Structure formats: structure tokens, C-alpha cells
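Given as C-alpha cells, the chain that follows is alone and in the form predicted alone.
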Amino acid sequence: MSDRRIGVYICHCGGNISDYVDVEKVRRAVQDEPGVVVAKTAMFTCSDATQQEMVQDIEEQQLDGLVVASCSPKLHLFTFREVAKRAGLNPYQYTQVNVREQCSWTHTDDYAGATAKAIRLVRGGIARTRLTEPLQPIKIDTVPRVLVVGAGIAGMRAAVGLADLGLAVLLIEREPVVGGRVAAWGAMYPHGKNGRQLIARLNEEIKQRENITLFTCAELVEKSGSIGNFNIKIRVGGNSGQGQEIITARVGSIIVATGFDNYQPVAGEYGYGIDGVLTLAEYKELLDSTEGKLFRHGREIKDVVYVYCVGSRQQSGENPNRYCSRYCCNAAVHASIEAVDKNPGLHQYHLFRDMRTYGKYELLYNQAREKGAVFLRFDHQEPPVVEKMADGKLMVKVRDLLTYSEQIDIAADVVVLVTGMVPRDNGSLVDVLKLPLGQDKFFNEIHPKLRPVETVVDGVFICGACQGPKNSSESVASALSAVTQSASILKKGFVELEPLIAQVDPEVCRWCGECTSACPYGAIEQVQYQGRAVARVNEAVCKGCGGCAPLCPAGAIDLKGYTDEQMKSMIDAFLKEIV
């Protein structure tokens, strides 16, 4: 028996769950579990109507526990916590059970097995909820200052945005000058604005704001503390050792905008190394430095061949870049339009695997075709071959899939390898900030749609091309998103943290240091308690990962919300026989 009053709601998810799980059978199986007073199914538990029904049930049935069996907590954990709060229920007495990603989607070929698994999962959630206690968020006062790492277009725009919201900004740049790669570019797609002029204007905006402090030749070398109150050290003066200075400061949040590197082809890759074979970045530099017709080594450029997907969507090799770099199709097409505008008689050939001028950038593709550009599609298993001819010109041989694999030989003055973006070497910054990397080695956000600039490190945000290939407009948009996130934390003056963290029983602890070694966040420290050394958890730093708890030989560490007792009760519930 239980004196708890728990409501259980099982979601059909429009068929995503109920097509593979008998949700009504799940409801019947759990309706008589100890403490359960409400057990219902719903087509969409996240819908406004069902949320309102939950609120009504909590109030009328005086529920003191809530279980929702639906999708991943990544999507709707906070949705249902808010439901609980609206009904006056402590949000930490709510448990979300994932019966979509962890059950229906993974067992589409086993209806009975998936249903049985769902019953066990929901029982586990009920068992945990029976032992929940009301918890309160941890409140931390915040410092109204932001550190922005990287003074490219995203970092500079973020600094201006933060300053205009009344926050102090420390803007640091590893290079001697600001602006990043955009500072070297002329006209850029999609807006046609001049990159050099954009950076110059942003630089002037920064100079006009007294609450922005800019450091060049500067790097972040140390960080401690937690969201709202980080202690940082910045090394100014580069790595030479001469004239170096260490600056310490306190900031409330950190925005990382370190940008990207261009892919550098290896010698011989699509003819790279032969005179006249350029990367897209090198060709763009040639374009931006030339008025009128294009010349190279005193010779007019009349024929240009573009080879796409160089360094992107690789299928083999050491650490291949398997991702699509997104921006390079658009950038190459824009460059070809820019080139033909300088010389209307220019012949241009685009050799592509797949054209990905997404969204409104399809207009650029059409514009390039209307201006005479020819597009040929090749098979990635039979890529174009670039050779040097006796007369000094280049010869590109390709089989065009659009003309039934006809062999086409194209003489060219210049071959442009359309290279994509690759992640920058941020090894030391990763060590300092503990930021996770994705499979593509760019910085990883929590969720690309729901939390696109947040990281697993609370108070540290990412924006621009350091988190994946982006054009300048997309980089600025993500920078402003990071500004919004930072300001929403710091303008309040305080931040509330999750209370689901580790706790140490000082009566049981016999300091051995195992927990300190296991903690990846440095959240556990040694303190004195009644004349002896014990462990203490820094509530502001602990992430509640639970890595320390099983290593404690004395069993002195527990995790709030996931105590040993709760975990054991969940295991017992999983193992309970299904009738």
C-alpha cells in the first residue's frame, strides 16, 4: 500500500507509440499499482487540452505525483514540469517515462514485446515517483558581465548586442586583429554586402560602447565557478612568453564564437598542387582583389571549372569529413555570378555531386544558369580528373550523369576546388571549458532545434560556425540567439539550477578522495566536519551525473531525485511479473 496519490498518463503520440505498443493494455496493467489514483491514455499528452486535463486532475484528485509515458525527456521534460507547477504540484515529483525512443521506435517488429517493455518502464516510473520528495531549485546570484571568445562576425555582433542590453562584455580574440575570415572578403552572399565594410562598421560600433573591453592576442586559459558566476583568467600577449599578462575577471556567462577553418586539400587531390588549381577561398581572394576581367600571372582567365564537395561527404580515408558543409554550394554559385559580372564572356562549368542551394538560395543557382554557367553531375565513385596540358592550360575529364555518363573533356585556365568548412583546432579551449564535440568535431549544442546555442555546460553558449558550417547571416542569427539566452539569465540577477545533484552524508563519509577523482566537473571538495576530513558537493557546479555515487566505498553519496532507494524500487518494478 502507498499513501501517495499519483496520476499516470500514457501517450499515443499520434500512432508513434500506439502503432507498436498496446497503450490501453499498459494503462490497465498499471492502474492498480500502489499509489496510482488516475490512469489515462491520450492521443497527445503534450497538447493543450491534455495538459489542462492533467492540471484539473491534479487539483481535483489532490495528486502528489505525476508520471507521463511519452517521448524523450529532451523534448517535453520542462513541458510537464510546468504543468505540475501550474497545478500547484512540486515539479520534481514528476517523472517522464520514454516509451517512444526507448520502446516503440526500437521494437517496431515486436508488438507484444514492446507492450511488455512499456509496462515495465511505466511501473519503474511509478516506483520512482512514489519515493519523490519536494525539491527546490538552487538559486545563484549572477554577475552582469559576459565573456565572448572570438571576435569574428558572430562574436563582434554578440558583443554589440549584449552591450546594448546593458551588460558588460569582455571580447577576446586570439589573432592580432578582429574580424576573422569575413574581414578579408568583398561581396558575400546572400545579401551582397562587403565583408570588409561589415567588419569595419562593427569595429566602430564596438569602439563606441564603453561597456565592451576588447583584447586581441588573447586566450582563455582558466575557468572555475558556475553559471552566473564564473572566475576566468585570460592570457593577453600570445604564446611567446614576452609581454604576456594574465587578467582575472568574473563573468556570468560565456559565449564561444571561434569560427571555422577552410578545408585544405592534400597534394594531388583533384589536381591540387598543379598551378591553376585553387581552393574556393583562394579563388574568392582573387575575385575580391580584381576589378574587371580576371587575370592570373598576367594571363586572362577565360575558362573556369568548379569541382564541388572537395573535403566534404567523404566516404573513406583517415578521419573523413562525412558531413555536408552546406554553405559551399551557395558560395561557389555566388562566386561564379560575381566572376561573370566582371567578365560576361567567361565560360564556367560546375561539376557537382548534388546541388544543395537550399531554400531561397535556389535563386542564385537559377541566376548562374541564366548567365551561362553549365552544370554537370558526376558520380562520387568516378570523380573528375585534373591534368596539366603542354600549352599550360588545365584539362578536366568528367563523366556527366545528366548525359548518360558521356565523357566530357573541359579545358580550363583555373580549376576551383569547392572546399567546405572544417572545425578549428580549439584543443586548449575545449580543455578549459569542457565543451563536448560532435561526431563532426564541431562544438555540440544540446538540441539543434529546441536548444540550438546551449551546451551541456550551464552558462556556456556557442554560436556561429564553431558549431557547424554556416554563412554570415546564419552566424549572426545564432549570435543574437546566444545574446538572448545570456541576457535572459543575467538580467534577472539570479539563476535557478536543477536540485537533482549529489549529496554527501558527512556522518558516513570517511574521506578517501575517490569521488573527487571521478567528478569531471570538479564539483567535490574536501572540507572539515567535526574535526575530520569529509567530502562536500559544490551545489552550483554539480551536474547530477551520479558518477561519484557508485564509487563511494562507504555509500555516503546519494543523488537527489535518484536515490539508491528509488533506483532499487525501479529495478524491483521492472522485474515484477506481467499478468
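Heads up, when I say rigid core I mean the largest set of C-alphas that superpose within 1.5 Å between the two forms. Residue numbers count along the first chain shown, from 1. Predicted model only: the values in this text are computed from it and were never measured. What changes on going to the form predicted in complex with the partner chain:
Both G438 and T258 fall in a single rigid part of the chain as it moves between these two forms. Rigid-body analysis between these two forms: the smaller part rotates 16° against the larger, C-alpha superposition.
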Second form
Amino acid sequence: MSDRRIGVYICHCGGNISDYVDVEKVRRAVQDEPGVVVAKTAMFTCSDATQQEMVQDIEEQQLDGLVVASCSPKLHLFTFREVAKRAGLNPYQYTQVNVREQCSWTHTDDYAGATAKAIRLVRGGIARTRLTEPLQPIKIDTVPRVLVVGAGIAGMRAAVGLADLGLAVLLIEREPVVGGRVAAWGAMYPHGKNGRQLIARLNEEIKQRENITLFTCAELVEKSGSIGNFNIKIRVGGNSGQGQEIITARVGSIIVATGFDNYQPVAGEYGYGIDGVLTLAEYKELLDSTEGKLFRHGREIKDVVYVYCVGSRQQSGENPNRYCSRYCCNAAVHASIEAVDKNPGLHQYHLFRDMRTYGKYELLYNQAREKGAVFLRFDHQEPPVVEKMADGKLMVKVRDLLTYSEQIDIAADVVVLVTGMVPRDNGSLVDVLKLPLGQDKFFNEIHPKLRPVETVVDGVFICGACQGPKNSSESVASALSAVTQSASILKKGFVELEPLIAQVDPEVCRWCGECTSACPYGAIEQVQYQGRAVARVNEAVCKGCGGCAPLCPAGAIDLKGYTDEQMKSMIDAFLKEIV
Amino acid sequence: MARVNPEFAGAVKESKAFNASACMNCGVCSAVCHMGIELLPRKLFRYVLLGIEEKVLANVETIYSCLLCKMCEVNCPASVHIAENVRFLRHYINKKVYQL
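Next up, the form predicted in complex with the partner chain in place of the form predicted alone?
Below is the entire complex, every chain and molecule, led by the chain shown above.
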């Protein structure tokens, strides 16, 4: 019936599967399927011993297909692909069947039903494997140059890091000067270094490196191509339209480090708009530009009230910022220590919802209290109220939860609204790069812990505060992570991509454009084939999602590894007893 | 309603004998107090830190009913010298209220 030689392995997963699925019955049910020459069960298919047994079977029985019925492919797809490779079998002639999550875990109350379902799924896997072809990963040569968008502390540090690894860097900055937010700051914690000096030093480092090219007043306006080989266009020069120039370049990867904006309180939010009510950024400016005692409009500042979580952890409002900005507690506590160092007589009151001075910043928090700052906790449903008094001072009324919800009135010269970070308006950059934004409108990484600087666009990385609130050292750490990720692609000279992608049969294609509009990655383009227009899949951009295949009215598109023929044979196998 | 008075807080703090800024409001002091004093150290110290003098003076009797047994102090995870602080407050009140 079939000339294929397929090996099927069904896993007990300890008892994880076999307690709820009769694995022996599954084995008996599928052992006579066409093409099956080996059908075994194993206590743990992923164990070294069973892997070794599989390699031996593949070699001795000259298997040309492998089916493993165990857990989710997310967990062990690559494990068994490696097993196939070790035995000299093409890894794309192996199929993973998930009988744990899809049978034993979901049907714990139905032993017979779970077993029947497992039999059908394994049959489907065998049917698909019968029609597999050996596939080779797509190999793409890479350009050893990186585009870094944004020359703040993260972008600058990334540029230096890349240059030191021997990669050429194109560093572009929208503003006329480099340094971003950090360039405006004075002393920072925990290293005690001055923001301005830190940026000046980084700038020197950049100047010393010949393989970094910096463009200020520059924006990325176009991107085509794919991982390893992007074609980019940069517009350099004034915003007025005069003296503008378009520069084209090829780069292997792109690092986005566009930073954040400070939350801008709306008029009336905690008294914002009243003279004397400042944001933390405005207060920092005042602090950094003052030696000795603090003055404002010629009057000495004696009492300061800080209100935390302004623009963060909002529950309601038009576009609430539900996230915590992480850095603001630390920044406010640090600013208050700086302030009291300048003026030891200063009275400072911090009104907070929760203090998040994590790690080393805890010491800072202790230091602030030792230096006399008083912390009052308010309920977010009863936020403090700021009013102007007749004598020109401000009056802050707050219910302090730590003093049993007693209402406390504090007279202040200055009220500092400790504002969080908000995403920067990057509309045109988002369009050019086709980067997805998260719910909070920051750039979205694939996984915050496992793949923290990668995006769904291969070869495009994000780092720093453009992906969410971060302090400067966290921004630099993520920048270096993006450097490492870029270098690991570009230093090798080539990338290997999954061959499980769409392909167009140009003989059948009539070019209607349905597939192009369906593709979320912009991977399908129009090309000429024997004097007529047809669709072509850019192998490096296609993710193999299969969105295009069912839409093609001519049936010209097939997904490698999941061809129409394979899908039909799987369905037939699922329904064997019914049809 | 109470208004903060940094002068009172400052006067108390200047003494160096009074230190409650490490208090984390955890409540261990109240849990172990066998006198069950209603004005718990953490509440009293908040009044002092905030400089709410009238609240402190309104509780003079309670401040004097403390046994200074230090049960709270030895159990305080933030190492606040509670008994020392109470002793200082008595000293302050002696001078201010009773002119002793």
C-alpha cells in the first residue's frame, strides 16, 4: 500500500499519558497502518535510552519517516528533530503528535474517549509523515552591518558594543543631539555618575570608532528585505524639507532604541497647572541646575510634597496606563536625597500607593527616611488633593493609611508629581518596521523572559525604554542583549530559516493579489514569469503561517510540510472508522 | 483632620534620642503589647514623624501608662528603639506641658 518505512513511538510520559490513555491499545491500533514498520511504546520517549533506541531503529530498519506521539511540539519538536538528524534521517520527515495536552490532560474523566482520540491523532500523524519530503533549511547570507535607531543611552551603548565585536554600525538619531533623556540628568544612582558626563564619554567612545557612522536629524523612512539583508532608506537633514538627503544602505539587523516620553499630567490632575506643581522631570531640572539651597521665583523651598504613581497604575480614564513604571519610585527617592543634601533643613513628604524600591534601591529608601523624609500611604480610590492657599503656599490633603486613614494636611512650596514613562509617538517608524505594539503601546518583545529583545520581525530587535519602563542600567543591559543577538546572526555570515513556508506554483498562479493582501508579513510579491505576472514568496520573510494558501482561488499555493495533499490525508486518517 | 508641623517633628528629631524613621508599620509591637495600649507605638510615632503635636499631647496619659517593658522593642524587626522613644516623649512632655 505504501512504500514508506515509518517508525511510530508512543510515550507513557511516566504515567502522565498512560494513566488516562491506553497507550498499548494505541500502538496495536496503528501498527498495521500503511507504511508503519516499527510501532513501540516507551516510558519516556525523550529519555536518552529511548532516543538511542530510535536512532538504532532508524538506521537498522532504514526508516524514512518518524512519528513521536508524546507531548506538545513546543517542548520536544527540536529534541526529536535532532534524533532524526543523528540517525541520518531528514528532520522534516518527522511528525510530532501531541497526545498529552490533547488527550490525557484534557480528557482525564474519559479513558476510552481519550484513547480513541489518541488513536486518531496518531493515524493523522502517520498519514502526514507518509507524504513528507526531505526539506533543507533556507540559508541566507548576512550583511555585517547594523542599523541602530535612536542615540540615547541604550542606542549609543549598543553601537559601541557592536563596533567592538567588529560589526559596522549606522546610528541614527531624530534629534539634532545625541544622548536622549540621560543627557539632561545630573547625578544618578547607584553608580553616582553624572548623566551628562556619562553621555559625553559614550559620545567620545563613538567618535573613536571608525566603524560607527552617526547621523543626527535622521529618520528611517523605508525598509525592505529581510533578516541578514535589509535595504533601508534614511532621511537626513532638517525637518523643514531643505537640505534633506536620502541615504540608502544595506544592513543585516536593526536595533530599535527609541526610548520613552514622560507622562504629561492633564490640567487639574493632582493640581497640575497650579503654580508650584511640577512633574518629576521639571523638578529634576530645578535640582540639577541649583547649587546650594533650592529657590523658586526667588522664594526658598522649605516644604516639598511628592505624589507617586502619577500616570501609572491607573484603573480608569480614557486611556489608562495600567502598568507600573518601575523607575519612578527610585527616581523620586533619589531626587529627594539630592534635595535634602543641598538643603539639610528641607521638609519632605512622600505620598505613595506602594513603594517599589527594589534591589539596591532599598538602601536609597532607607537613606531617605534616615534623612528625615516622611512617607505617607494613600488609597488610590482617595487620592490626595492639591489646592492653592491665600498665602501663596500649596495645601495637600491626604488620608494616610499608615496613620489609620487620618486626614493629614501638608503645606508645601512645591508639589512634585512623580510621573511615569509613556511610549513615545513612533507612528512612522512603526509603519516602516511593521513592529507590533503591546496593549500599553510600547514595543512588544516575543517573550519578556525567554526572548526579551527579539520581535516577531526576524532581525529587528528592541531594547531600552521603548519596550517598557526601564532605568538606565536596565536599558543598557537590554541594549547589550540586542548586540549579542545581532552579533550571533551576523558574525556567522549566514542564517538558517525554517523551510516550512508557502510556495507558489507559477504555472497555476493567475496573479489576483488575494495572497498578498492576506499576508501579515508582506512576504508575497509580484514577479514576472514567462511574460506574465505571478506571485512569489520571499522565503526569508515568510513565517509559514498558511494564511495565504486557503485564499488562493486557483489553488496555486501550498505550504511545505503541510501541503493540501497532506492535510486531506490527515483528515481521512482521523475519520477512518466513520467514513 | 490634622496639619503637619515640621517644627515639632524637627524639635523631636533634633534630640537624636528619638528615632522612628525605620518603622515599617508592620504591627508586631501592637501584637506583643500585653498592656494592650490603644495608642500603639506605630501610631504614636507616625504622629511624631508627621509633626502632629496636638495628637501627641492629646494622648499624654497613654504615653505615661507604658511599662517600658521593651517587649515591643525586642520583637521589632526594624530595630526601632521604642522604649527609648517613649522615654524621650515623656521628657518632652514633662518640659512642655508640666514645665518640670
